[in-house]
Amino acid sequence: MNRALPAGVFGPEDYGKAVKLDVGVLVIGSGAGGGVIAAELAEAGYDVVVVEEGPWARTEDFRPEARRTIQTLYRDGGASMSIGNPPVIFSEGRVVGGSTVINGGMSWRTPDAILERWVRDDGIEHGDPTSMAPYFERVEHFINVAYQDPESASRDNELLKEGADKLNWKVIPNLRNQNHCAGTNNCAWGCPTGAKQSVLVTYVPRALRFGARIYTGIRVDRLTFDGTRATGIEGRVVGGGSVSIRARAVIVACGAIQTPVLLKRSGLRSASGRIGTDLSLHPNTKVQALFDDDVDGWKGVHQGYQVREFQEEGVLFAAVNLPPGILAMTAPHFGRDLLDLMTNYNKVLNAGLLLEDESTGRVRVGPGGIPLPFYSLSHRDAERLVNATLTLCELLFTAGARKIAAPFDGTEELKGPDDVKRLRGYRVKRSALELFTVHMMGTARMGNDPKRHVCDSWGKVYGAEGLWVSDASLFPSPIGVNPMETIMALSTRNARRLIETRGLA
């Protein structure tokens, strides 16, 4: 057995040339929606194991490299890709804990007005904001939701705030899963403190306290099934040799792309046809503006603030550091113009914005079984989009910016204010638009009608007996907000009711 992982977690190296298993309860992912439904299973009794086809990380293993963090801990590098007008990159975390340990920490409640939309289109059973407040609560006490030391502030959001200050636009303190975060903006590589109470650090120990056991290295192939009942999994250990695991109950938590394709791989049909479809992304665009004096954005928390005076209108700004590497390569520049860039590299602030869309995708499978997702803006959106950020635009000028970078392809730097006007008469092709993402949701959305939805509204798929999803691909829309919290809370209350009614019996 490999000593170096903790006591109930098993690696490769520890499998031979297969793994076969008998289990209560197989939970197929380890992140937001995996190990929290995981833990609360396992808490209450149930026999649980997780699979998860990332590696074991641990806290003191995390660096600031980006390269080799993106290549460990994240799924195809983080450079995944939608297929459609423009295209989205989006990144998946691939490492137990899942994208928990690479995000930035935004622990927001769902808002009050999309839990009663989806109690009132999609009728979901107990999710009014009342019913929903329990859940969050438990949620927020283990991951230690809580708002930043003083000390941990970076110029850069601080410069995001006075900017929002001037113009008199609502800004507020970012909330986030932390304890004392020392702010060293490292949240996307791991954080190197613990300081982020990720679902590494909290619900996995939790689920391993209580008896579960973490399987790592299995890429699941598909679902067994005897008949309509779910009986299992068929899969391969990354590295060589074949994955049989029985189970009394299956609970898919792959995230919004890998989920609906494990479905689909695996012949699952739904009367309501819609395994894969209602994409949503929060695209999401980014510039960067070049201040006289240092900003140094590297230097404290990542998104201490999120500017939220358009939040009706489906859109949030936000600060975020990247570093060298990732600039270098993202930034909309080349030859003399890069090397200025990378030259006053402390004196650049990135912000960006995201933005609940109404465009929808869908994800289908691909050759070799792959996930194939498609998704292109809507010309409303896109117009939507390039007024948010050039009023992004407008905000950091006011903040004190000496000019931003085209946040357009085939448009000029940006100077001053009359620059963000001239720019707001400029009809921008989609196809300019340079958008990313590491919010996918709604592929498998709940709801009480078959006819409408993949899910029941405690994750039962329907038409399968022994068979729950617990990840964002449950949502019925998007949530104009970072999504971990909720995903956290609707795993939480859906294990909550499949204790109380004896569901994984």
Ligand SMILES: Cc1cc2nc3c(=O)[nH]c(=O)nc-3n(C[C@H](O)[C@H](O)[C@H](O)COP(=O)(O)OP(=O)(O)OC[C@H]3O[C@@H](n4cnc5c(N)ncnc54)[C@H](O)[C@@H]3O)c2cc1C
Given for the second form:
Amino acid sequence: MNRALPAGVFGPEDYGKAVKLDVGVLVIGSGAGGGVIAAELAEAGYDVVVVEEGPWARTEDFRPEARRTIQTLYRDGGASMSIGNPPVIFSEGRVVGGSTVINGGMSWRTPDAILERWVRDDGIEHGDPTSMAPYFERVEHFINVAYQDPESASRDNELLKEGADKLNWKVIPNLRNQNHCAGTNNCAWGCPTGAKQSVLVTYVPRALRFGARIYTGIRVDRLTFDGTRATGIEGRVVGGGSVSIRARAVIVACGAIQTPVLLKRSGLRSASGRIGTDLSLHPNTKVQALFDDDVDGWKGVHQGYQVREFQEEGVLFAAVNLPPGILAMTAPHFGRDLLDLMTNYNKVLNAGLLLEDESTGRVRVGPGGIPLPFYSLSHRDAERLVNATLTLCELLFTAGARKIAAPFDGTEELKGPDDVKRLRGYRVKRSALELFTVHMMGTARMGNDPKRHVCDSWGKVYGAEGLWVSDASLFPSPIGVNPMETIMALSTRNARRLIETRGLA
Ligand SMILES: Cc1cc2nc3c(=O)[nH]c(=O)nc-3n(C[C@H](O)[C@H](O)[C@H](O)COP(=O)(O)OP(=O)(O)OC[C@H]3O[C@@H](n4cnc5c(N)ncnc54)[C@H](O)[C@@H]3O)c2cc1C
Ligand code: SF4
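Form predicted together with the named molecule structure, per the form predicted on its own context:
Up next: the whole complex, starting with the chain shown before.
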């Protein structure tokens, strides 16, 4: 995939035995946080170099081949896991553009109530909704946040909406970063039409246009320091070769799992003791509902709508089609039941929910320096999750589902609303829940108190000079909606602050 790299982008084939550089601003990671801050700083005239562990990828190479994509664009084959009760499977992108290349494209501002809470409880400076509005607007302009063209709608989403409408529940069309999305339902394997405005096709070209350079296939092992001042990084070329880069300023944007581990591997201590703690996951769970007629979930964009009726309780519902291979691998069925499910693939509506979690976990440094995330769902969150899943089943039966497989190990298929009622009183063990997530947040929290927070309100790491964080790690709490736009707006805001205060000089 790493062919014909654009000007300013380098790959392992360009490196000799060792990479040695002396740069102005070094950004580690090129995803929602890193890509945005790199472009903003390059535009302001800084000498910006981005190092990215993943490869350069091209729109024309993206295909609906889940297996191949998972190997090339995802970390660890897309199936990392946090240890706990229950374990939670999670996915991270590892490619130029980070997880935005493989994400669903849902683009939502941080809810006002969350921003207000961050200001109140964490002392975030200029973080209120009015102060944040210009940064959201700037991001929305560059990634083209818009409603879908009607032609891209899919039947599974229409059914979800019909069910919600019948119950008089609030359901809204999703805002997505897309430009005339054709509804190919390939977002998680890279958008083959270029419609999805990921960082790869927006901020990365912008950063290059303003002179930034991107070094792909480089894994950063540790940050280097002179006393408390960050002076650069040491790492290695994926596939062999050493890397040493000196920088006047270092910005870590490796995502909420990798960032805290990189800080810890580098020997950084925080007076807060909270590097890697406060991990939030927005746990997701999903159900497969079988309909009498074809649903054809693969024809049209996924998550066309979000059911927001229970947002204040921290719960969102959406329809998410899964390709056959992934459905077969993750459905709770086996034997004859699995055969039946797959034979009826076109009649299956796969729907999921997101929970704004109160539980938190932590990321430790595991053997060989790899991240080892621990996270257990609290009993209260488990109860909320089971109830929300049953409420989702109620909606799907209202929409016409004939039977539903719930993600609780050991329960029978649900045949109708009476089964939903019966299960309401059933105590599902946490270990029987099947959870996954793509929203990892909060492991280097920002705030005004060095004893409680790892970074200040603008992402600068307390106790270190010349070192900032710019990714999902900064969130002081989960946000209850899809996080990409929040990360991008915070990175834009933090870049502006650095430019205006000459913080990098
Ligand atoms: C399948 C999927 C679907 C999603 N859907 C949505 C959605 O619809 N809407 C939404 O808002 N959010 C969605 N998300 C979440 C969203 O994409 C992420 O929250 C966001 O991209 C995280 O931004 P980040 O900058 O923290 O990290 P990332 O975007 O993950 O970028 C981190 C980058 O750092 C690189 N890196 C890590 N460690 C190192 C190292 N040591 N050296 C060099 N490079 C390193 C990684 O390779 C990666 O490219 C989804 C995520 C996934 C995986
Ligand atoms: S559904 Fe739209 S955004 Fe997603 S891959 Fe297809 S064209 Fe791209």
